[in-house]
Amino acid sequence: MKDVAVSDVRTFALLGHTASGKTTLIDALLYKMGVNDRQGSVDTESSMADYTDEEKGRKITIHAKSFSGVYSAAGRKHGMVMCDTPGFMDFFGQVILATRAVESAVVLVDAHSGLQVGSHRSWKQTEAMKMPRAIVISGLDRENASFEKTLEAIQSSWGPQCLPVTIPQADLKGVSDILGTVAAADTADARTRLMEVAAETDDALIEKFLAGELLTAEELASGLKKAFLKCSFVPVFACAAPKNLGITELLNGITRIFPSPLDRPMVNAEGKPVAAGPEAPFVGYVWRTVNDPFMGQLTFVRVCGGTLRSDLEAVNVTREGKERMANALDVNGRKQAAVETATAGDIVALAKLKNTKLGDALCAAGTLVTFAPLAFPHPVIWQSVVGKTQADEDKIGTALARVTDDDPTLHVERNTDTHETILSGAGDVQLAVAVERMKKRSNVEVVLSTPKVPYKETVTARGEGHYKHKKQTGGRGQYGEVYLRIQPRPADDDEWFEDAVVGGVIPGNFMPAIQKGFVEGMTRGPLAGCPVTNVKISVYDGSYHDVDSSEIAFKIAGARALKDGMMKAKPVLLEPIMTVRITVPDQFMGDVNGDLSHRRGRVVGMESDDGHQVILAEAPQAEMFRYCAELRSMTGGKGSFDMSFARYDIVPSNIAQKIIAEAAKHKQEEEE
C-alpha cells in the first residue's frame, strides 16, 4: 500500500452467521477511512460491498470481496485490508477463500440473535486455522439488543479469554474505549483484567503488575498484541455501525492489537513463513478468481512477501509457467484504480493472466513456494441440469465452467450411469444463483431438476446361467455356448473373473469376447437396468463349433449367460447411502429425528457442541437430495448439515419393487 509501511499493514476478514451485520459495518469501516463519500446501506441497495444485481435483490452477500483504505491514528498512516464474507451457509466456501488470505478475523455476533449457526461455524474456522480473532457485538441500536447477556453468552460457549475492549455507554450515544490513554471509571475493573492479560506476556510487565503499578497504553496494547497473536486473548468491540457507534474505537484497536504482515507472515505448503518484508522475493498467493463481465478474467492476489510491481515477470510456480504482472488494479467494489507496487498484505486484482487458477502461486524468478491445497466441505445439493433448449445445451459446458471458476464450491460431473450432467454444492440458493449467473453472463437458459438415483444390482447367492447362441441363416452361421457360476464377490478378492473351463470345450481365443460379453452385461443389469458390482463370474462349461463359432456369437452368448444367472442368484438392488452430520439447536431435535425416520434415516450417534446438538446418522441418498431447503425451513434457518457417501446397501424390497415396476416402463416406452 502507497507511503503505509508493511509493519503498519492490517488484514483481516469478517465472518458471521447471515444477517450479523458484516456488510453494514464494511460499509460504515470505508466512509470512515474515506474510500466512500457516504456510508452505504444493504437497505437501500447503496451498499460498496453488495453491489452485484445477485446480492442486491437477495440482499445477502455471496462473494467474498477485499477491500481496502488508509486510516491515520496516533499520527500514523495504517493500511486496512479486509475481506467482507457471506453469512448464508450456501456460500460458506468464500468464507474459507477469504480466510486463507488474511491474518486475522473479525466475527460478528448480533446483540439481538446471539449465537447461531453461522457464529459457531466462522468460530470453528479461525480455529482450524489457528488464526488469531476478535469479536465484534452488533446490532446494539436494534429493540432488546443486549451487550451483557451476549458477552455472557460467548464467554460461556467460547472461554473467558472473549474480553471487551470496548463497552456501549448507558445512552448508546458512544462507547468507553478501554484501551484508550484515560480509563472512565466504569471501566477500570475491565481495564484490569486487561492489564493481568497483558502482563502474562513479559516478564517485566509481570512484575510491574504484581506490585500495583498499572500499565501504561502501550505496555498494555504490547502485551494484548502478543496474547492476540497466541489467540489466548480474544478482543470484544461494541458496534452500531448505523449510527457510528463503535467505528471509530473498532479502528484504532485494530491499528493496536492486530498483528501485521510481519508479525504472522504467510506459510508455504511445508508449513515454513514466508518471507514478508518488501525487499524479499515477490511471492504471491491467488485467493480468488471472477469472471469480470467487462475486464474479463479478473485473478484477486494476496502479496506474501516481496514486492509486486506492473512490470514484474512472475513465475507460477504450480503450473510451471510465466506471467506479465501488468494491469493491477486496488479494487473497492465498483471502484477500481491502478496500481504500480504492491507489499505483504496487499490484495490487486491482476486482469489477463494466461493460465493462472485459484491456489496458484505466482513468484519471482528464482523463488519457489507453494501453498497447501483448498479443502472446501462436500455438496450437500446434487440437481440434474440440462440447457432450456438445443441452443443452450450446445453452449452449457461453457457456461457450467465459468461459474464454476467464480465459486470453487459448485462441481459438475458427468454421472456415467445415470447419463445425466450433475451440478453439486452447498444449497439450493447457490445453485439457483449460479443458473442466474449462466443467463446474465453466458445467455444460457438452464432446467434443473431432482438427478435419478444411481442404483447399482448386485446379487446374494449363488447361481448359474446358460445360454446357447445358435443361429444359421445360410451360408456360416453363429454358435456359442456358455455355462457360468455367479456369486457375490469377496471383499477381499480383486477378480471378478475366472476362466475354470478344462477340456477345450470352449477354446481360449474365445475366452476374451465372452469376457467382453460379461462387461457389456453388467452395465445393464436384469432388474432395473442398473450397472452391476460387486460379483464374481466363473465359466467352467461350454461348447463351439468349428465352422460357425465366432468371437461375436460368445460375446453374445456370454452376456445372455449372465443375464440368466443373475436372475437365479437372488439379485437385488443397491442404493447409495450417505453419512449425515446435522447440527441444529436443542428445539428442533424432535422435528429433526422424526424427519430422519421418514427418510429412512437410521441415527447412529449424538454430541453436543457449542450449545447446540450434532446428529449423526446415515440415509439413502434418495431421500436427501432436498434435505438442505426442508432443514432450513424445518429450523427456521438455524439448522446445517454435512454429507458425504458411505457405503452402498440393499433397496427394501417394497421400494425396489416401485423402482423395477418404473424400469420396466420406461422401457417398454422408449421400445415403441
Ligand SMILES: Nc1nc2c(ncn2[C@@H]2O[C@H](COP(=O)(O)OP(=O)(O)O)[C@@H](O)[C@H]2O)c(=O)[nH]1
Second form
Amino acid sequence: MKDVAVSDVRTFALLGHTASGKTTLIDALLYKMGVNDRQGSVDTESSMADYTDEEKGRKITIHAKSFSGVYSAAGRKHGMVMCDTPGFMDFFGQVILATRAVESAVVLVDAHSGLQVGSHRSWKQTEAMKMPRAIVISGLDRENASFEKTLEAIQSSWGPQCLPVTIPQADLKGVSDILGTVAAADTADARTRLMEVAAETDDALIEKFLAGELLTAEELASGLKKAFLKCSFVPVFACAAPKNLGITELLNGITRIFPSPLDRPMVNAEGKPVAAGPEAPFVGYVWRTVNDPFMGQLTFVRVCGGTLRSDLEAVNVTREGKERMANALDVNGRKQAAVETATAGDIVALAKLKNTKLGDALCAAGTLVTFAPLAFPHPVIWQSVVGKTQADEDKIGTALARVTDDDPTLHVERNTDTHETILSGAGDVQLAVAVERMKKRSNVEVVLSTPKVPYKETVTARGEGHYKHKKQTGGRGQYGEVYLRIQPRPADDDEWFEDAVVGGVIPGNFMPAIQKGFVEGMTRGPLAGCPVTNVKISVYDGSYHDVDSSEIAFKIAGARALKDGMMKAKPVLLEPIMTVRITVPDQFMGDVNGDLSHRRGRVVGMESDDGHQVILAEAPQAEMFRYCAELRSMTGGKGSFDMSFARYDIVPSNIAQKIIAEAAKHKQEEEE
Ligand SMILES: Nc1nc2c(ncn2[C@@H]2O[C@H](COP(=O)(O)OP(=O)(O)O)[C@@H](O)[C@H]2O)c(=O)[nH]1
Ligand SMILES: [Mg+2]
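Right, the form predicted alone is done; let's see the coordinates for the form predicted in complex with this ligand.
Starting with the chain above, the whole complex follows.
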C-alpha cells in the first residue's frame, strides 16, 4: 500500500451469522477512513459493500469482497485491508476463500441475538485455519441488547481467553478503551486481566506484573499482540456501527494487536512460510475471481510477499503461463483506482488475465510457490439444468462455466446415465443466484428441476432367454437364433459374457455381433429402459442359416433373447443409496429421525459432537435431492448434513411399479 510499511498493514476478514452487522461495520470503517464520503447503509441500498443487484435485492451479502483504506493513528499510517463475507450458509465457500486471503479474523456476534449457528460456524472455521481472531459484539444500540450477557455466552462457549478490550459506557455515548492509556476506575478489573495475559508472554513483563507494577500501554499491546498471534487471547470489542460507537477504538485496537503479514507469513503447499518483505520475490494468491457486466473479468490477488509492479510479468505457477501485472486496481465496491505497486497484505484486482483461475499462485519468474488446495464442503443440493429455449441450451456450457469458475462450491456435471446436466451446490439460494447471474452475465435463461434418479436394472435369479430372428422379405432373408442363460454376476467374476456354444451351432464369427446386441440391449433394460448392470450372460445354443444369417440378424436375436431372459430372471430396479451424516441440536432429533423414515431412510448410528447429535443414516438418493432446504426449515437453519454415494440397492416393489408404469407411459408418448 502506498506510503505504508508492510509492518503497518493489517489484513483481516469479518465473519459471523447473517445480519450480525458485518457489512454495516465495513461501511462504518470505510467512512471513518475517508474511503467513502458518507456512511453507506444496507437498509437504504447505499452500502459500499453490498452493491450488487442480487445482494441489494435480497439484503444479504453474497460475494466475499475486499476493501482497503489508510488509517492514521499515533502519527503512523496503517493500511487496513478487510474482507466482508456472507453469513448465509449457502455462501460459506466465500468465507473459506476469504480466510485464505487474510492474517486474522473478526467474528461478529450480535448483542441482541447472541450466539447463533453462523457464529459457531465462523468460529470453527477460524479454529480450523488456526487463525488469530477477535470478536466484535455488535448491535449494542438494539433493543434488549446486552454486552455482558453476550460476553458471558461467548466465554462459556468459546473459552475464558475471550476478554473485553473495549466496554460500552452505560449511556452508550462511547466505549471505554482498556487498551488505550486512559484507565477508568470501572474498567480496572478488565485491565488487570489483560495485563496478566500480556505479562505471560514475556519473562521481563511477568516479573514486573508480579511485583505489582502496571504495564505501560506499549508493553500491554506488545504482550497482547503475541498472545493474539498464538490464539491464546481473543480480544472482544464493543460496537454499534450505525451509531459510530466503538469504531475508532476498534481501528486502534486492530493497529495495536493484529499481526502484520510479516508477523504471520502465508505458508506454501509444503508448509513453509513465504517471505513477506517488499524486497522478496513477488508471490500472489488468487482468492477471488469475478466476471460480471459491470466489473468485466477481474482476478483478485492477495500479495503474500515481494512487490507487485505494473511492469512485472508474473508466472502462473499452477498453470505454467505468463501474465502481465499491468493495470492493477484497488477496488472498493464500485470504486476503482489504479495502483502502481502493491506489497504483502494488499489485495489488488487484475483485469483480463489470460489463463488464471481461483486458487492459482502468481510469482516472479524463478519463484515456484504454490498453495495447498482449500477444502470446501460437499454439495448438498442437486438440480438438473436445461436452457429455456434451444438458443439458451446452445450457450449453456459457457454460461455454466462462468458461474462455476468463480465459485468452488458450485459444480456442474453431466450424468451419462440420465443424460442430464446437473448443477449442484450448497443451497437453493446459491443455485437461484447462479441462475440469475447466468441471465445477467451470459444472457442465458435456464430452468432448474429435480434430477432424474439414475436407476439401473439387474436380475436376481437365473433365467433362460431365447429368440429366433427370421424374416423372409423378397430376396435374401434374415436368420439368427440365440439361447442364453442369465444370472446375477458373482462379485469375483470380471467377465459378463461367456460363449458356451458347442459343436458350432453358431459359428464363432457371429459371436461379436451377438455381444453387440447384448451391449445395446443393456443400455435400455426391459423394465423401465434403464441401464442393465451386474449380469452374467452365457450363450449356450442357437442356430444359423448358410445364406440368410448375418451380423445384423444375430445382433437383433441377441438383444431380444436378452430381454426375454431378463424377464424370466426376476428383474429388479436398483437405485442409488446415499450415506448421510446429519448434525442437529438435541431438540430436533425426533423430528429429523421421523422425517428420515418418511424418506425410506435407515438410521445406522448416532454420535455426539460438540453438543450436537450426529445421525448416520442411509437413504435413497431419490428422496434426498432437496433435503438441504427441508432440513433447514425443520431445524431453523441449525441442522447441517453431508452426503455421499454408498451403493445401489433394490427399489421396493411398490415404488418400482410406479417407476415402471411412468417409464411405460413416457415411452408410449415418445412413440406416438
Ligand atoms: N441497531 C443496529 N442495527 C444494526 C447494527 N449492525 C447492523 N445493523 C442492522 O442489521 C441489519 C443487517 O446488517 P448487515 O450489516 O447487513 O449484516 P451482515 O449480514 O452481518 O452483513 C441491517 O438492517 C443493519 O442496519 C448495529 O450495530 N445496530
Ligand atoms: Mg453482509
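Rigid core: the largest C-alpha set superposing within 1.5 Å between the two forms. Residue numbers count along the first chain shown, from 1. Computed from a prediction, not measured in an experiment: that's the story for all the values here.
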item	value
Did P160 shift 2 Å or more between these two forms, C-alpha, core superposed	no
Rigid core fit then E45 CA moved by 2 Å or more between these two forms	no
